[in-house]
Structures are given as C-alpha cells and as structure tokens.
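This document starts with one chain, in the form predicted alone, laid out as structure tokens.
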Amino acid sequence: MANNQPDSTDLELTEEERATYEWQIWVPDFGEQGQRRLKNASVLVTRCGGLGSVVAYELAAAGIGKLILAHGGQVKHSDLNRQLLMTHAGLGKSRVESARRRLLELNPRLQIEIVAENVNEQNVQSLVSQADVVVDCAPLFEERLLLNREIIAQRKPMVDCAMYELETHLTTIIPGQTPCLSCLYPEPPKMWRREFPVFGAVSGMVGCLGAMEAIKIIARFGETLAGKLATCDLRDMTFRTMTIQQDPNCPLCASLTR
C-alpha cells in the first residue's frame, strides 16, 4: 500500500469477472488493473441504512472483494423509504443479515463479514483493522468521531458521507495528507440526531458518490475529495466544493502533516 491507498493486484480476474465488469474496465485510467485492485480490496461500511446500503450495493456491483458491514438492530417500516437493501419481508429481522442476502444475490463472489452492532469503543479498532478503506455512514457524531480517531491511529483512508433533509455532505480523509473530521467539526452540530427528515433519493445520491470516492481511492485514478468538502442542496440543486482547513492544534491529525 502506498500513500495510504490500497494497491494490491494479487488476485487475477476470471473470465466471468471480465464479462461482468467489461463496461467499467473501459473507463480510461481504470482498466483491468483498477478492477484487480477492487477485487483485492476490503471496505468497511458503518451502518447499512439509507446511505450505507447504497454504498455497499454500488461497491458490490463494482466488484469489490470484501465488505465488512457494521449495523445493529432489526428492519423497521420507517427504514423502507431509503434503505435499499431492506425489504418488507425482512421486517423485524436483522438489518445486516438482510443486507448480506441482497448483496449476494447481486454478487455471489463477494466476501461479506457482518457485525450486528453499531461502531463503539469495543469494536472500532478491530473493524477498522480489517479494511483498506472505511466509508462512514453513521448518523450519530459519536460514531463518526470515533471512526475518525481510529482511522488516524491506523492510517486508513475514510470517506465520510452525511445527509439531512435535502442536503448532502461528502469528504475524504487521508491521514497524514488531509485535515480530519475533527478539524471540520470541532464540536458536533447541535441539530444532529438519530432520526431526521430525509428522502431516499437524497441518501441514494450521496451513497453513490461515497461509493465512487472509495472506488477512486482503491483503484488510484481520478481526483478524490481529499481535503475538500462537497455539498449539495437538492432543494435548489446548488452544488459547492470547498477546501477544508486543518486545525493546527488538532490533537489527532496536526502532528501527522507537519
């Protein structure tokens, strides 16, 4: 791994995989090498709800080798407007079990490890250690900041996805190269809470963008949002990308970039 980005191409593509991913292999600067990098990579997706279910689905569709899914609880009616890996038949059943079943229907070659827990102090180190890239889709800032601390400790890149109502936020953190989540949010926003207004189309949009960020990090092509924050307000289709400034006194990341 170089520059904190996965670069393994040990496992070759099968003929079935070449046929499945043919159209994306045609993408300039990606090619078969990029596809092999995806096959050899693992991604941790924290929460497979409105955001994470779309991230996981798009990564599975793209040919990622392994997904680690961490999400506690059972499927509820209120999940079904946006959590695309959940179904009416799965009501009352484990979210991660439902996610695994749906993902394997799409990509039976995919390795999936499920953890029926949300990220916490006891499991965060183990979860992050298994992944090349983390995609943070947690709705609670306690989880997001916990992941931020751990990816810096382990020098793992993280894509941070967020949404509220019709707004989306997306950034990529690469320890040693970019500011961290604590630089962007020194204090958790007061309006942030576990349940909030949102459309499934909004979570689906930012989930697709988050998956593409992870793909670019792993396959090492294109330009990521490292050190930048991309926002969108779908109420009036306003898109903005801004540079994030590092807090020179950040106790987590400032010493890594000096």
The other form holds:
Amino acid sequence: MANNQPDSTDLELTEEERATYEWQIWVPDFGEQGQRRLKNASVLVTRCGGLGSVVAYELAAAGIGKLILAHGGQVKHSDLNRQLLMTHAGLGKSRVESARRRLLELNPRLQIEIVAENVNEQNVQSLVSQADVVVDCAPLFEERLLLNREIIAQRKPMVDCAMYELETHLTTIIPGQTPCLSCLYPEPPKMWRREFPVFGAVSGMVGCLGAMEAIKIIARFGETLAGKLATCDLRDMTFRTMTIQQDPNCPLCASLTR
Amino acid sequence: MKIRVRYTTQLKMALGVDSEEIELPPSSSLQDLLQRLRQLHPQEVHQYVFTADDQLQPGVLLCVDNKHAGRDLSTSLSESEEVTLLSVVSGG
Ligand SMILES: [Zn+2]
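For comparison with the form predicted alone, kindly provide the form predicted in complex with its partner chain.
Shown next: the complete complex, the earlier chain at its head.
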C-alpha cells in the first residue's frame, strides 16, 4: 500500500471490530481510519518460524484483513523454543496448518492463505503480488534476496527481520526511497550457517517490532525504519539505530532513485 | 588517535569481546583500521571480514558513529569516532 494511493473505502468496521480494537483505536494518529486500513490490507509473512510466528500473531491480533503465510515442512522439537504458532501436539504435522489454526483461534475474522512451501523462484511473484506489505522472516539469504528482487520489481514495501544469539536487526525497505537488501549485502554471506544460537524471547521481540513496522506502513502513521537499521543486543540492552545508504551501483534499486 | 571498535553477532562471538579501543596514526582510514584489526586478530578477521582477494565480505556492514559507510574503505576516521562492524544475520 503506497502512501500516495487513495484510501481504500471498501470495507467498514463492524461493531464487533470496534469493540475488539477499542484500545488501539484510542492511539493518536491511528484511530478508526488506521483500523480500517489494517482491515483492508494483506501482508505476506515468509516463514512462520521464531520471527514470522510472532509477526503473524501480532498482525492477527491487530486486525489485519488478510495474511498470506509461506512456510514449508513439519513441526520439529527444535522449533518449539521460538516458533510460537507451533505446539507440542503439532509435532510432525504441517507448520502452516498449525499456524492457521492458532491464528484463527485468536481472530476468526482473519482471512488466511497458507502455502506449504518456502519462497522460491516459482512462487515469489504470485505471493508478493497478493500482498500490500511483505515481512521477510526467512533464514536463508538466497530466499531473502529473492524476495528483495521481487518487492523492488513490484514496488512493494518490505520489513526485514533478523536475529542471532541475543542480537537483532530490523529495517524497512521502500523501493525507490531506501536502500534495498542488495545494497547492504549484494550476495549471500559465506560465513552464514543455517542453524544458529537464539532464544525465543529474542526472535519474539524483533517479531513484535517487525509487526509494528508493518502496522505503521499500512495505517500511515509514526515513523518507520525506512533508510535505517535498528540493532538490539539484549545481552547488555544496547539499542541503536544506524542510517544506511544505498549502493549507487546496486543493480536492483539504483535506477529507481536516479 | 583512539577509535572505539564495536563487534556484533558472529564476529563478536568469535572474538569474545563486544568492543575495544584501537590506537591509530592521525587521519587513518577505515582500510587502515581493518588492516590493524587483521594484525591483532588474524584468524577472526580472515574468517569474518575479508574475502580471499582482500575485499570486504558481502556480509559485513561498516558504520562510523552509527552511519553506514558503504563499501568505500578510503573513508577517513577522526579521533574518538566509533566504528561498528556489523556482521549481517538472518531470520528463522
Ligand atoms: Zn539496492
């Protein structure tokens, strides 16, 4: 949902929604209009792991209209320290099915489309085209760079969440206005390992921050992390915000801002 | 001049410290700082900072006083600036 587009007027809030979201409708600059914007918006969350579970849960709680969830595989024991939409009873069963069930328990009004595979060359265009905002929670750099390429092509905003041990990184990419992921790391770093140390409280914290970024983009209030990278180190509670710059030679986004 | 260097994520874990103060000649550049770090921590810097042909690895972001310095290592440093070596991380 680009900021210059006219407001969607198709779906009004019901009395039940006004009651459910009363406490956040009191938030200055958000109000009923912000709530309507959430109701009329779709968000793609790629992978519902430690980050994506919490992003999706907070967006469902906030009254987002539609979630598109892409995550392959079945629930494993080692998911359960952080993937909060998965349960012990769901071990060995589909992750996205478990995610859908938990989200609908919280918000039965939510529209959910689940895709039982991770983002790949074949599905990325269609997945991104259905969303107003993308929240990237994927562990593989190849997957994140693929999403980055597609959001640039389709001019969609993307919130990018990442973590390691007790540290987190978060940024918001607005094609044509901010650096993209390729500006920051043009290719997958060789030193990255697929499995790494992390607590669920760390992924959950950055998942909440990522959800709040998506809410601000959709409802058009507050200030996002566009052009900034927020880093947190929960080991000593250091929180920083760095300004990031576009690579003037970025093959994906440099031409958008010339 | 003294420069405070901060390490994050994998590099911080490999070095076992989150920051240290480095003494450099006046008007040194980011490149000079990285070369000094390579002398101090050859193994870790080789693994996490440079590529085999001596370029900055694609997964490293350099920030000077919380501003991203891009990939231009000729940026000159000033007394008491803080340089952060951010090793990028991912989701999961
Ligand atoms: Zn770019």
